[in-house]
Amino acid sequence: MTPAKNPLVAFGAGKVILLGEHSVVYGYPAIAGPLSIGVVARGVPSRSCVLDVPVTADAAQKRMMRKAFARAARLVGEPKVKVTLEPQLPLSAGLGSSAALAVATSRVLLQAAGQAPTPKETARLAWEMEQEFHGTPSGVDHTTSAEEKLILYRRVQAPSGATGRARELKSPRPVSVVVALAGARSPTKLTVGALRERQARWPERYKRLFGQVGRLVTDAAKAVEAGDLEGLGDAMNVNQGLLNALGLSSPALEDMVFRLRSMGALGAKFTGAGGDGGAVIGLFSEPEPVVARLTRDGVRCFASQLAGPRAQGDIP
């Protein structure tokens, strides 16, 4: 295959799950939408196809980032360029991370092959890099960033493996988030693992728990259609009290949960894996105040619009 003729440049958004994580693994539908901020990746003309991979990351990451990137590209003919990544999102903290890398440069990949990166394309392609990174993903993430969206997803099993189906959830109203890290997070391998063992021990109770995320987040895709931010907020306040006694919050975690609350979120909560520590989402009619007075007093954030009408000028 004949090198790339011109650079090209892909992003890959970040995402927050608003309902459903942990249970999504089981088959219960999530919430998820997509960050203004994610992954750039850069393709240049090149004798071979490579990932130049980030200097940030460790031994281990950068030997899974090239074993995903091989997989990734052999599906598509291994055309010859040379792919550069540029993070914009913190590493592990619940945010997409590696979904918003995959799409990134599954969007590259497909232009340096000569093909259309379209969503469904663009997910193929990911979805194959996700599994390297985390085995067996729900896929929630990298169709989130694939369809830039917020969706309504639900994972399915189908004869040739698991799979997702994602609706759009469209909203008459903003929907935007204040994104606050808090502790040092447990590798999401750890956290999944815990809880699938207490799952396996004590199944009928898990099912319920389980079944009352899926509940919650059906309500709150309802909430979401009608504009009902207060209600969207309510759900996500119950679903943190049901993910704390799933056994996968913590004091830091909690902690940055209620400052959110005292500082006016209709609802707030941890997003992906939890654990010691993670991202916490916040919903606000107008975070930027809250973005400004958190920055101010040290703590990491970001505020990102996840759905709904967007003022003019405003970069979806």
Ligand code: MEV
The other form holds:
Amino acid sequence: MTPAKNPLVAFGAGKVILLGEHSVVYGYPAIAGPLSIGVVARGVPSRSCVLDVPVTADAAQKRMMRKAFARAARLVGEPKVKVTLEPQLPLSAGLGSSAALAVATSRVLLQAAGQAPTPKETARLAWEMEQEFHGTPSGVDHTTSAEEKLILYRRVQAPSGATGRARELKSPRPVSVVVALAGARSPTKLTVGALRERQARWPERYKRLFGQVGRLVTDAAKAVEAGDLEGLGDAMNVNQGLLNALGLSSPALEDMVFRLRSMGALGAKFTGAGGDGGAVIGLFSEPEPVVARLTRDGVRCFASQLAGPRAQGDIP
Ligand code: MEV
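Can you return the structure of this protein in the form predicted together with (R)-mevalonate (MEV) rather than the form predicted on its own?
So here's everything in the complex, that chain up top.
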């Protein structure tokens, strides 16, 4: 393999799950959308195929990143490129940083190997990395990041090697969320593992709850496509109640959910893994004043538009 000739730059978007986290692992649908921030990967010619890990990562994260990188690099013939990562979003906050990292890295590796970084090829390679990070992920995170669209996703094992089926959800109205961080984050592996133990012990009870989340997701997809933000917000609120019933919420997450609702959110819930803390989303038709107020109060937060028409001059 010859060294990569030109510097390569690629972006992997972070993600939020609007509805359906956790039950998506068991084959039920979820809705997820890309964030405008994520991870930037840069590749420069090098004597070997090597990853320069971000300084902000802790020792365990660095070890995992190197292992995941080696797995993906082997699959594209270890092109001679040094990949540097610049995370724009907090690592391990439930915002899909590992998927964003996997997608950005895969795009650089594919280009360095002389292959086109199509969403399909990118997702295939990123999936290999995601398995190192998460064990048995549903695939919703890296698919959302690679597609960069609001999607209705369902996990399936396709003969093509695809991990799931994704369909774009278009909205006639802007679907915008405020993302706020609360409490101390629990690792995804822990919350997914603890839920797996509970559902193995009481399978019928948990199946019923997953089924209810699945039906909410179907309703919410229709609401998105009809531009019915009130209907979407209500589905998000009910989903939060079910996530709590599944044993996945905590006082820090609930406090932020109620805070966003008291600030006028049409719907609010945690997004991603849940547990002791992490990210909470609120659906707002005007998110900017909410971000300004929360920021003044010391809350780490930002706004992101996930779908729908954009105001002129907006960065997609
Ligand atoms: C994590 O972002 C979402 C979970 O549903 C896990 C997964 O889908 O693999 C909690």
